[in-house]
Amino acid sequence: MPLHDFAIIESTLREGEQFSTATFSTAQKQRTASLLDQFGVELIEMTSPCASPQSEADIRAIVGMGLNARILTHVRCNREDVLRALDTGVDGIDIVIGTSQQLMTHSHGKDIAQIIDLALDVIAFVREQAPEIMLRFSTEDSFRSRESDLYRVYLAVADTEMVNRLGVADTVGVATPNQVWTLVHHLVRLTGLDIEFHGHNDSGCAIANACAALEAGATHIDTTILGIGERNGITSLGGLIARLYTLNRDYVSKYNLPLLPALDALIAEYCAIEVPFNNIITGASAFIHKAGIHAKAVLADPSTYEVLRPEDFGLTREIAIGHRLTGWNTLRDRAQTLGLAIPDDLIKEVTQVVKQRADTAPLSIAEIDALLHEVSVLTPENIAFSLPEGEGLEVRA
């Protein structure tokens, strides 16, 4: 299905902070944010005021910032968290409570009926309180809930008519695609309602699941910068857009791309991590060719094999050169970028002393740069060149 609707709700300052190892001051938490809003996230969700002093001020803070993206916070399901929530002035309440056994059991100790019961006196008083405010509800751990449970306990809650999203949250990661898709095709048939899905990456599925979600109809997806979040995190952002982007750009075009590689490095200075050189999009890896027979087709017609373009993301492409694989059309698109006319069974002669080469170690670019010049001032009648560690080269005329 058309998967133009969709709105992100940007959760590094909320789910985020649960990383291992952020702890966001509230001028970082200011300079994420004004980045997101910049980069056009629809909504940003913001740390429980009741978690300590400092994430309630900090939502105050975030909240006077005038930003374009709609602010949230997330909270229990009781009254007391809710006062708090609407006194800082967001736009938005995230209610969330668990439904699956294990939470049942070892955190609130309620049953379902207990649960329901509670769920509706909380989205009545928040609604007495403040009548136009964006109200979610959502389950936790929904994929380890009992079906007949879920079920009874969304539609009592869409019943009311009260709130505005119903909120799908695989929370430790064990939900397949399929599972996904499921859940929120019922959930989107049975009570029209805007459909939330939060995933974690426990079990690699992050990403695919939140896409499955699109698929089947929800209209927001919970994300952070670099999918960080509580142990492997949840949905990154990067690879929720990268997903997006190769079903079809115009899904994504609304937001600003190039913005990404900013967004991605800030979170990695803040957590005190490298961003992983096979991250999505930004990785340092993500868009370098090597082997030769890729690069001759890239250098042909780069999306032989990308699916991404570099630029669109304010970034660059890279073929690597001084290696064993490399071939020889990579290094005549090096010559000819340094402007230098070498015959091409020239090249292909300087290739194979390259191989040879970095079968002890690679080159660098600056070894390759001087071999090159050396060779372009070679002449029919001057056939052999020294290189610089003494290995001879026949040149052809």
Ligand code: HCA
The other form holds:
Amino acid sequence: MPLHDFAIIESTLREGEQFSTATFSTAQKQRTASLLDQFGVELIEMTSPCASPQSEADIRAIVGMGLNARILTHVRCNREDVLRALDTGVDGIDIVIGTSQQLMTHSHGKDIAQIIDLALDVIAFVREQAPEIMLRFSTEDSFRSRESDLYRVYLAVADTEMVNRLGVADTVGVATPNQVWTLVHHLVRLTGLDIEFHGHNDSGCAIANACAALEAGATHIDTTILGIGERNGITSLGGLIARLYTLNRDYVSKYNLPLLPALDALIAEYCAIEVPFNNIITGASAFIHKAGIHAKAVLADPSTYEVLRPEDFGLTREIAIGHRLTGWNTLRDRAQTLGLAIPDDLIKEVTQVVKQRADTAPLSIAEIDALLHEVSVLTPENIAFSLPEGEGLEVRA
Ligand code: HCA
Ligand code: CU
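Please give the other form, namely the form predicted in complex with the ligand, since only the form predicted alone has been shown so far.
Let us now look at the entire complex, which starts with that chain.
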């Protein structure tokens, strides 16, 4: 399993630009590429120079930054696109052509024999023009393509010995992890080439599919920041990181993980969206523990309910306190944080007060702190403690 030795093809500046609200300025692309480079992604894929004049200029701008990450661009399978891509000075070209019946009919109108002829012609053309450039060939909509068609195309391309990498694309997000594993496994075995996986998330399997691809021997995974892309996007950078980290932290130790929150926040800002509350690692609730029994265990040892350590991503965990599910261990911990020495039985009484009040509305941390401060002034001799008006409870020290 090359799980310790894979590379990320970060496609926020290509697939990500196809997200509904994404239109990155040159400066935004530069900032994104720079942060991705600091994070440590190995490759950055950019929109085709044929998309628009600005797209072409932006590739040149990013190539000119001299990043460690290699810069790729993504083009259709034809000589004109390839020439324009080569002219930008990129390190690699990603060629794609649809092989499913749907795309053969409605996208380019070619049959499999014509696809193979075209692919071989374009690949040979690239090699004539740029013998050393990194070259990838991918079938679009691989998982709705006829298996026999797919293998015909891939084997013909592999036989040229002119491409560095084959790409597998779950363009419409229909593949299951088993299907991905099987296709990648066969391609590794049959061709010995590097294999890239690109997976959409329409049915929620993009991250699992990327992991299955790696388990089957894929060497490259496409990601975007926050998973943005066509429709609901592809494998997210943070999702892939979390998936691999929870298998073995060493798999992702080559990346600068504390930069992930800044990357997610940056793209959320550029796309005028919020980071979703349930986003992997960087969602607002990703490290909030709530129920009393969870909080108690996490306070004793965070690993009881955390498989990702927030501090590895420059984040902190939070224990929610002012709600009806709260527990006295949580309140005791809060009192200790405030430097208040309050006997356990008094803490337990306060906990009951919090629960009762939280049945009506959650308490803010300021209200919790005020309650704790109030009881902390009590000495054991100071028996009676009157609760805020109307609650009718007495807490005894
Ligand atoms: C596209 C389709 C694509 C290509 C993926 C690839 C897909 O927008 O051009 O080149 O590997 O999902 O099939 O993103
Ligand atoms: Cu895609």
